[in-house]
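Form predicted alone, single chain, as C-alpha cells, below.
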Amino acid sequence: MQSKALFDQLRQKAPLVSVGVLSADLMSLGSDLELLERAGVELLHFDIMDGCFCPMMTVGPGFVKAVKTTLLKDVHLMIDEPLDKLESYVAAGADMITVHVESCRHTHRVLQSLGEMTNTNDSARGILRGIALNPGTPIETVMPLLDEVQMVFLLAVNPGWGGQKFIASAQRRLKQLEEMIAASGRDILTGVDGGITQDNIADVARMGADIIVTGSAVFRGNTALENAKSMMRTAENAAKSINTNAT
C-alpha cells in the first residue's frame, strides 16, 4: 500500500532517532515511553530476534502490539524466513519494517508481499520497507532489492544482543550503500543501528544516515527525558553542520 505520506514526513525530519524498547525498563515501560513522547522521540524501535538468525530470543508479534503509544512501530526482524510472519507484525501495528537480506532465500519476494500489506493504525500512511545487512555482508547485495523498499539499515555491530562496540568499518559501507542509491535515481532512506553511544551519534549523524537507531544509550545514567533530548540534538546539530559546510 502507499507509503509515500511516511516516507515524506521522515524525510523531511531526518536525521531522526529511534530508541529501542527493549532498553527500556519493561517493569515500568508506561512511564519510559511518557519520557520518549517529552522529548520528542517519534520512533520506538523493536528488535525481534528468533534465536536462530542470531544467538538472542527477544519478543515478538503479542508484545509489539501490547505497547501501547503515540510512536511510530519500527519493527525489526532478525528472524529465518521472515515471510510467513509479516502478517502477524502488520497486525500488531508495525509503521516500519526491516527484514535482513541474509535471513531468506527470496528477499524480494517478502519485499513485495510486504508491500500489498495495510497499515492497521492508519490505511493511509502505508507501511515503509526496509532491508538491512550485517557487518559482513556486501553492500552490492541490496542493488537488485532497491525498487523494493523505502530504507536500507547497515548494523554496526554483529546482531544478538546490546552493548557491543561501533564497527568503525560502517562508515565506508554507508559512503558506499548513498553513492549506489544515488547512481539507483531512487530516494531512500539510510540508517545505521547497533553500538550507538552519546558519544559518537555526532559522528554517525555526519556520516549522513537518516535514521539512527540506539537503545541503552537513552535508558542508562540520567533519565530516558534527558538522554532523548541530548542524542536528537546532538545528531541535528551534527547533521546540520554538515548542511552548512556543504553550502
Ligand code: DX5
The other form holds:
Amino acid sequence: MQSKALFDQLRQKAPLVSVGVLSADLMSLGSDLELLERAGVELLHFDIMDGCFCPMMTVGPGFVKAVKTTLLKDVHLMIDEPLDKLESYVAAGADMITVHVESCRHTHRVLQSLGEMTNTNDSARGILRGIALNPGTPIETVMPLLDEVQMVFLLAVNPGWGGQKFIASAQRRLKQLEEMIAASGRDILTGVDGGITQDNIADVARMGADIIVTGSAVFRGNTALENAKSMMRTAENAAKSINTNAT
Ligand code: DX5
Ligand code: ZN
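Can you now output the form predicted in complex with this ligand? The one shown was the form predicted alone.
Entire complex below, previous chain first.
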C-alpha cells in the first residue's frame, strides 16, 4: 500500500524510458526482454486495449502475468470502465497502473480504489497510480484528481496503435501540466506516451517528462539493446542539459 519508496526510486532516476512490450516480436520476447534488462531499462509498458475505448484489442491480465521479468510492470489501461478490472491487473503483478480520465465515469473512485490495493510482487513497494489524457482532453481535467495520483501521462497520439506520429501539441500541454502540478505543491511524475523515436526523445526529455514511453522505435532497425541504450542515453543527456542550464 505504501508507494512512496517506488515513487522516490523513479523520481531519483528520471527521466526513465518505459518500453512498450507489444511492439516486440512476440516470437523472440524472452531474448528481447533480456536485452532490455541488459540495456538498463527499468520499466516495461503494457498497452491494454479493449476494442471499445480504443479501436484495437491487445492483451489482458493473463499476458501481463505471463511475462517474467525483473522490470517494473507499467500497465496502461485503455479500457472502458476499468474499476472492476483493477484487481486482475494487480494480481498479474502490475507495479504501476494508469487509467484514462476519458474511460471512467467515476475516475476519482477508480483511483481511490487502486490506492487501497497491495502490490503482489512486493507489498512494501506499493502500486503507483497514474492518470492518462488523450490529446484532445483539457489538462485541467486532472486537477481534481491530483491528490489521488503519483503520475500523469499525456498521450502524444490518439490511443490505438504503435508507430503513430507524435502530435506536437504535447509540448505545450506538458508545460501547462507541469505548471499546474507545481502550483498544487505536489510532487507528481509526468509522462509522455506515443510517437517517441530516436529523433525526438531529446526534445521530450528537455520538455521535462519524467517517464518516456516508447514502443516501435525500440524494436526497429538495430537490436533492442542498442536502441534502448541509445534512447536512454539521449534522454539522460538532454535532461542534464536543462538542469545544467537552470543552475
Ligand atoms: C498508444 C499507446 C502507446 C504506443 C507506443 O496507443 O499507449 O504506448 O503504443 O508506441 P509507439 O512508441 O510506437 O508510438
Ligand atoms: Zn501506452
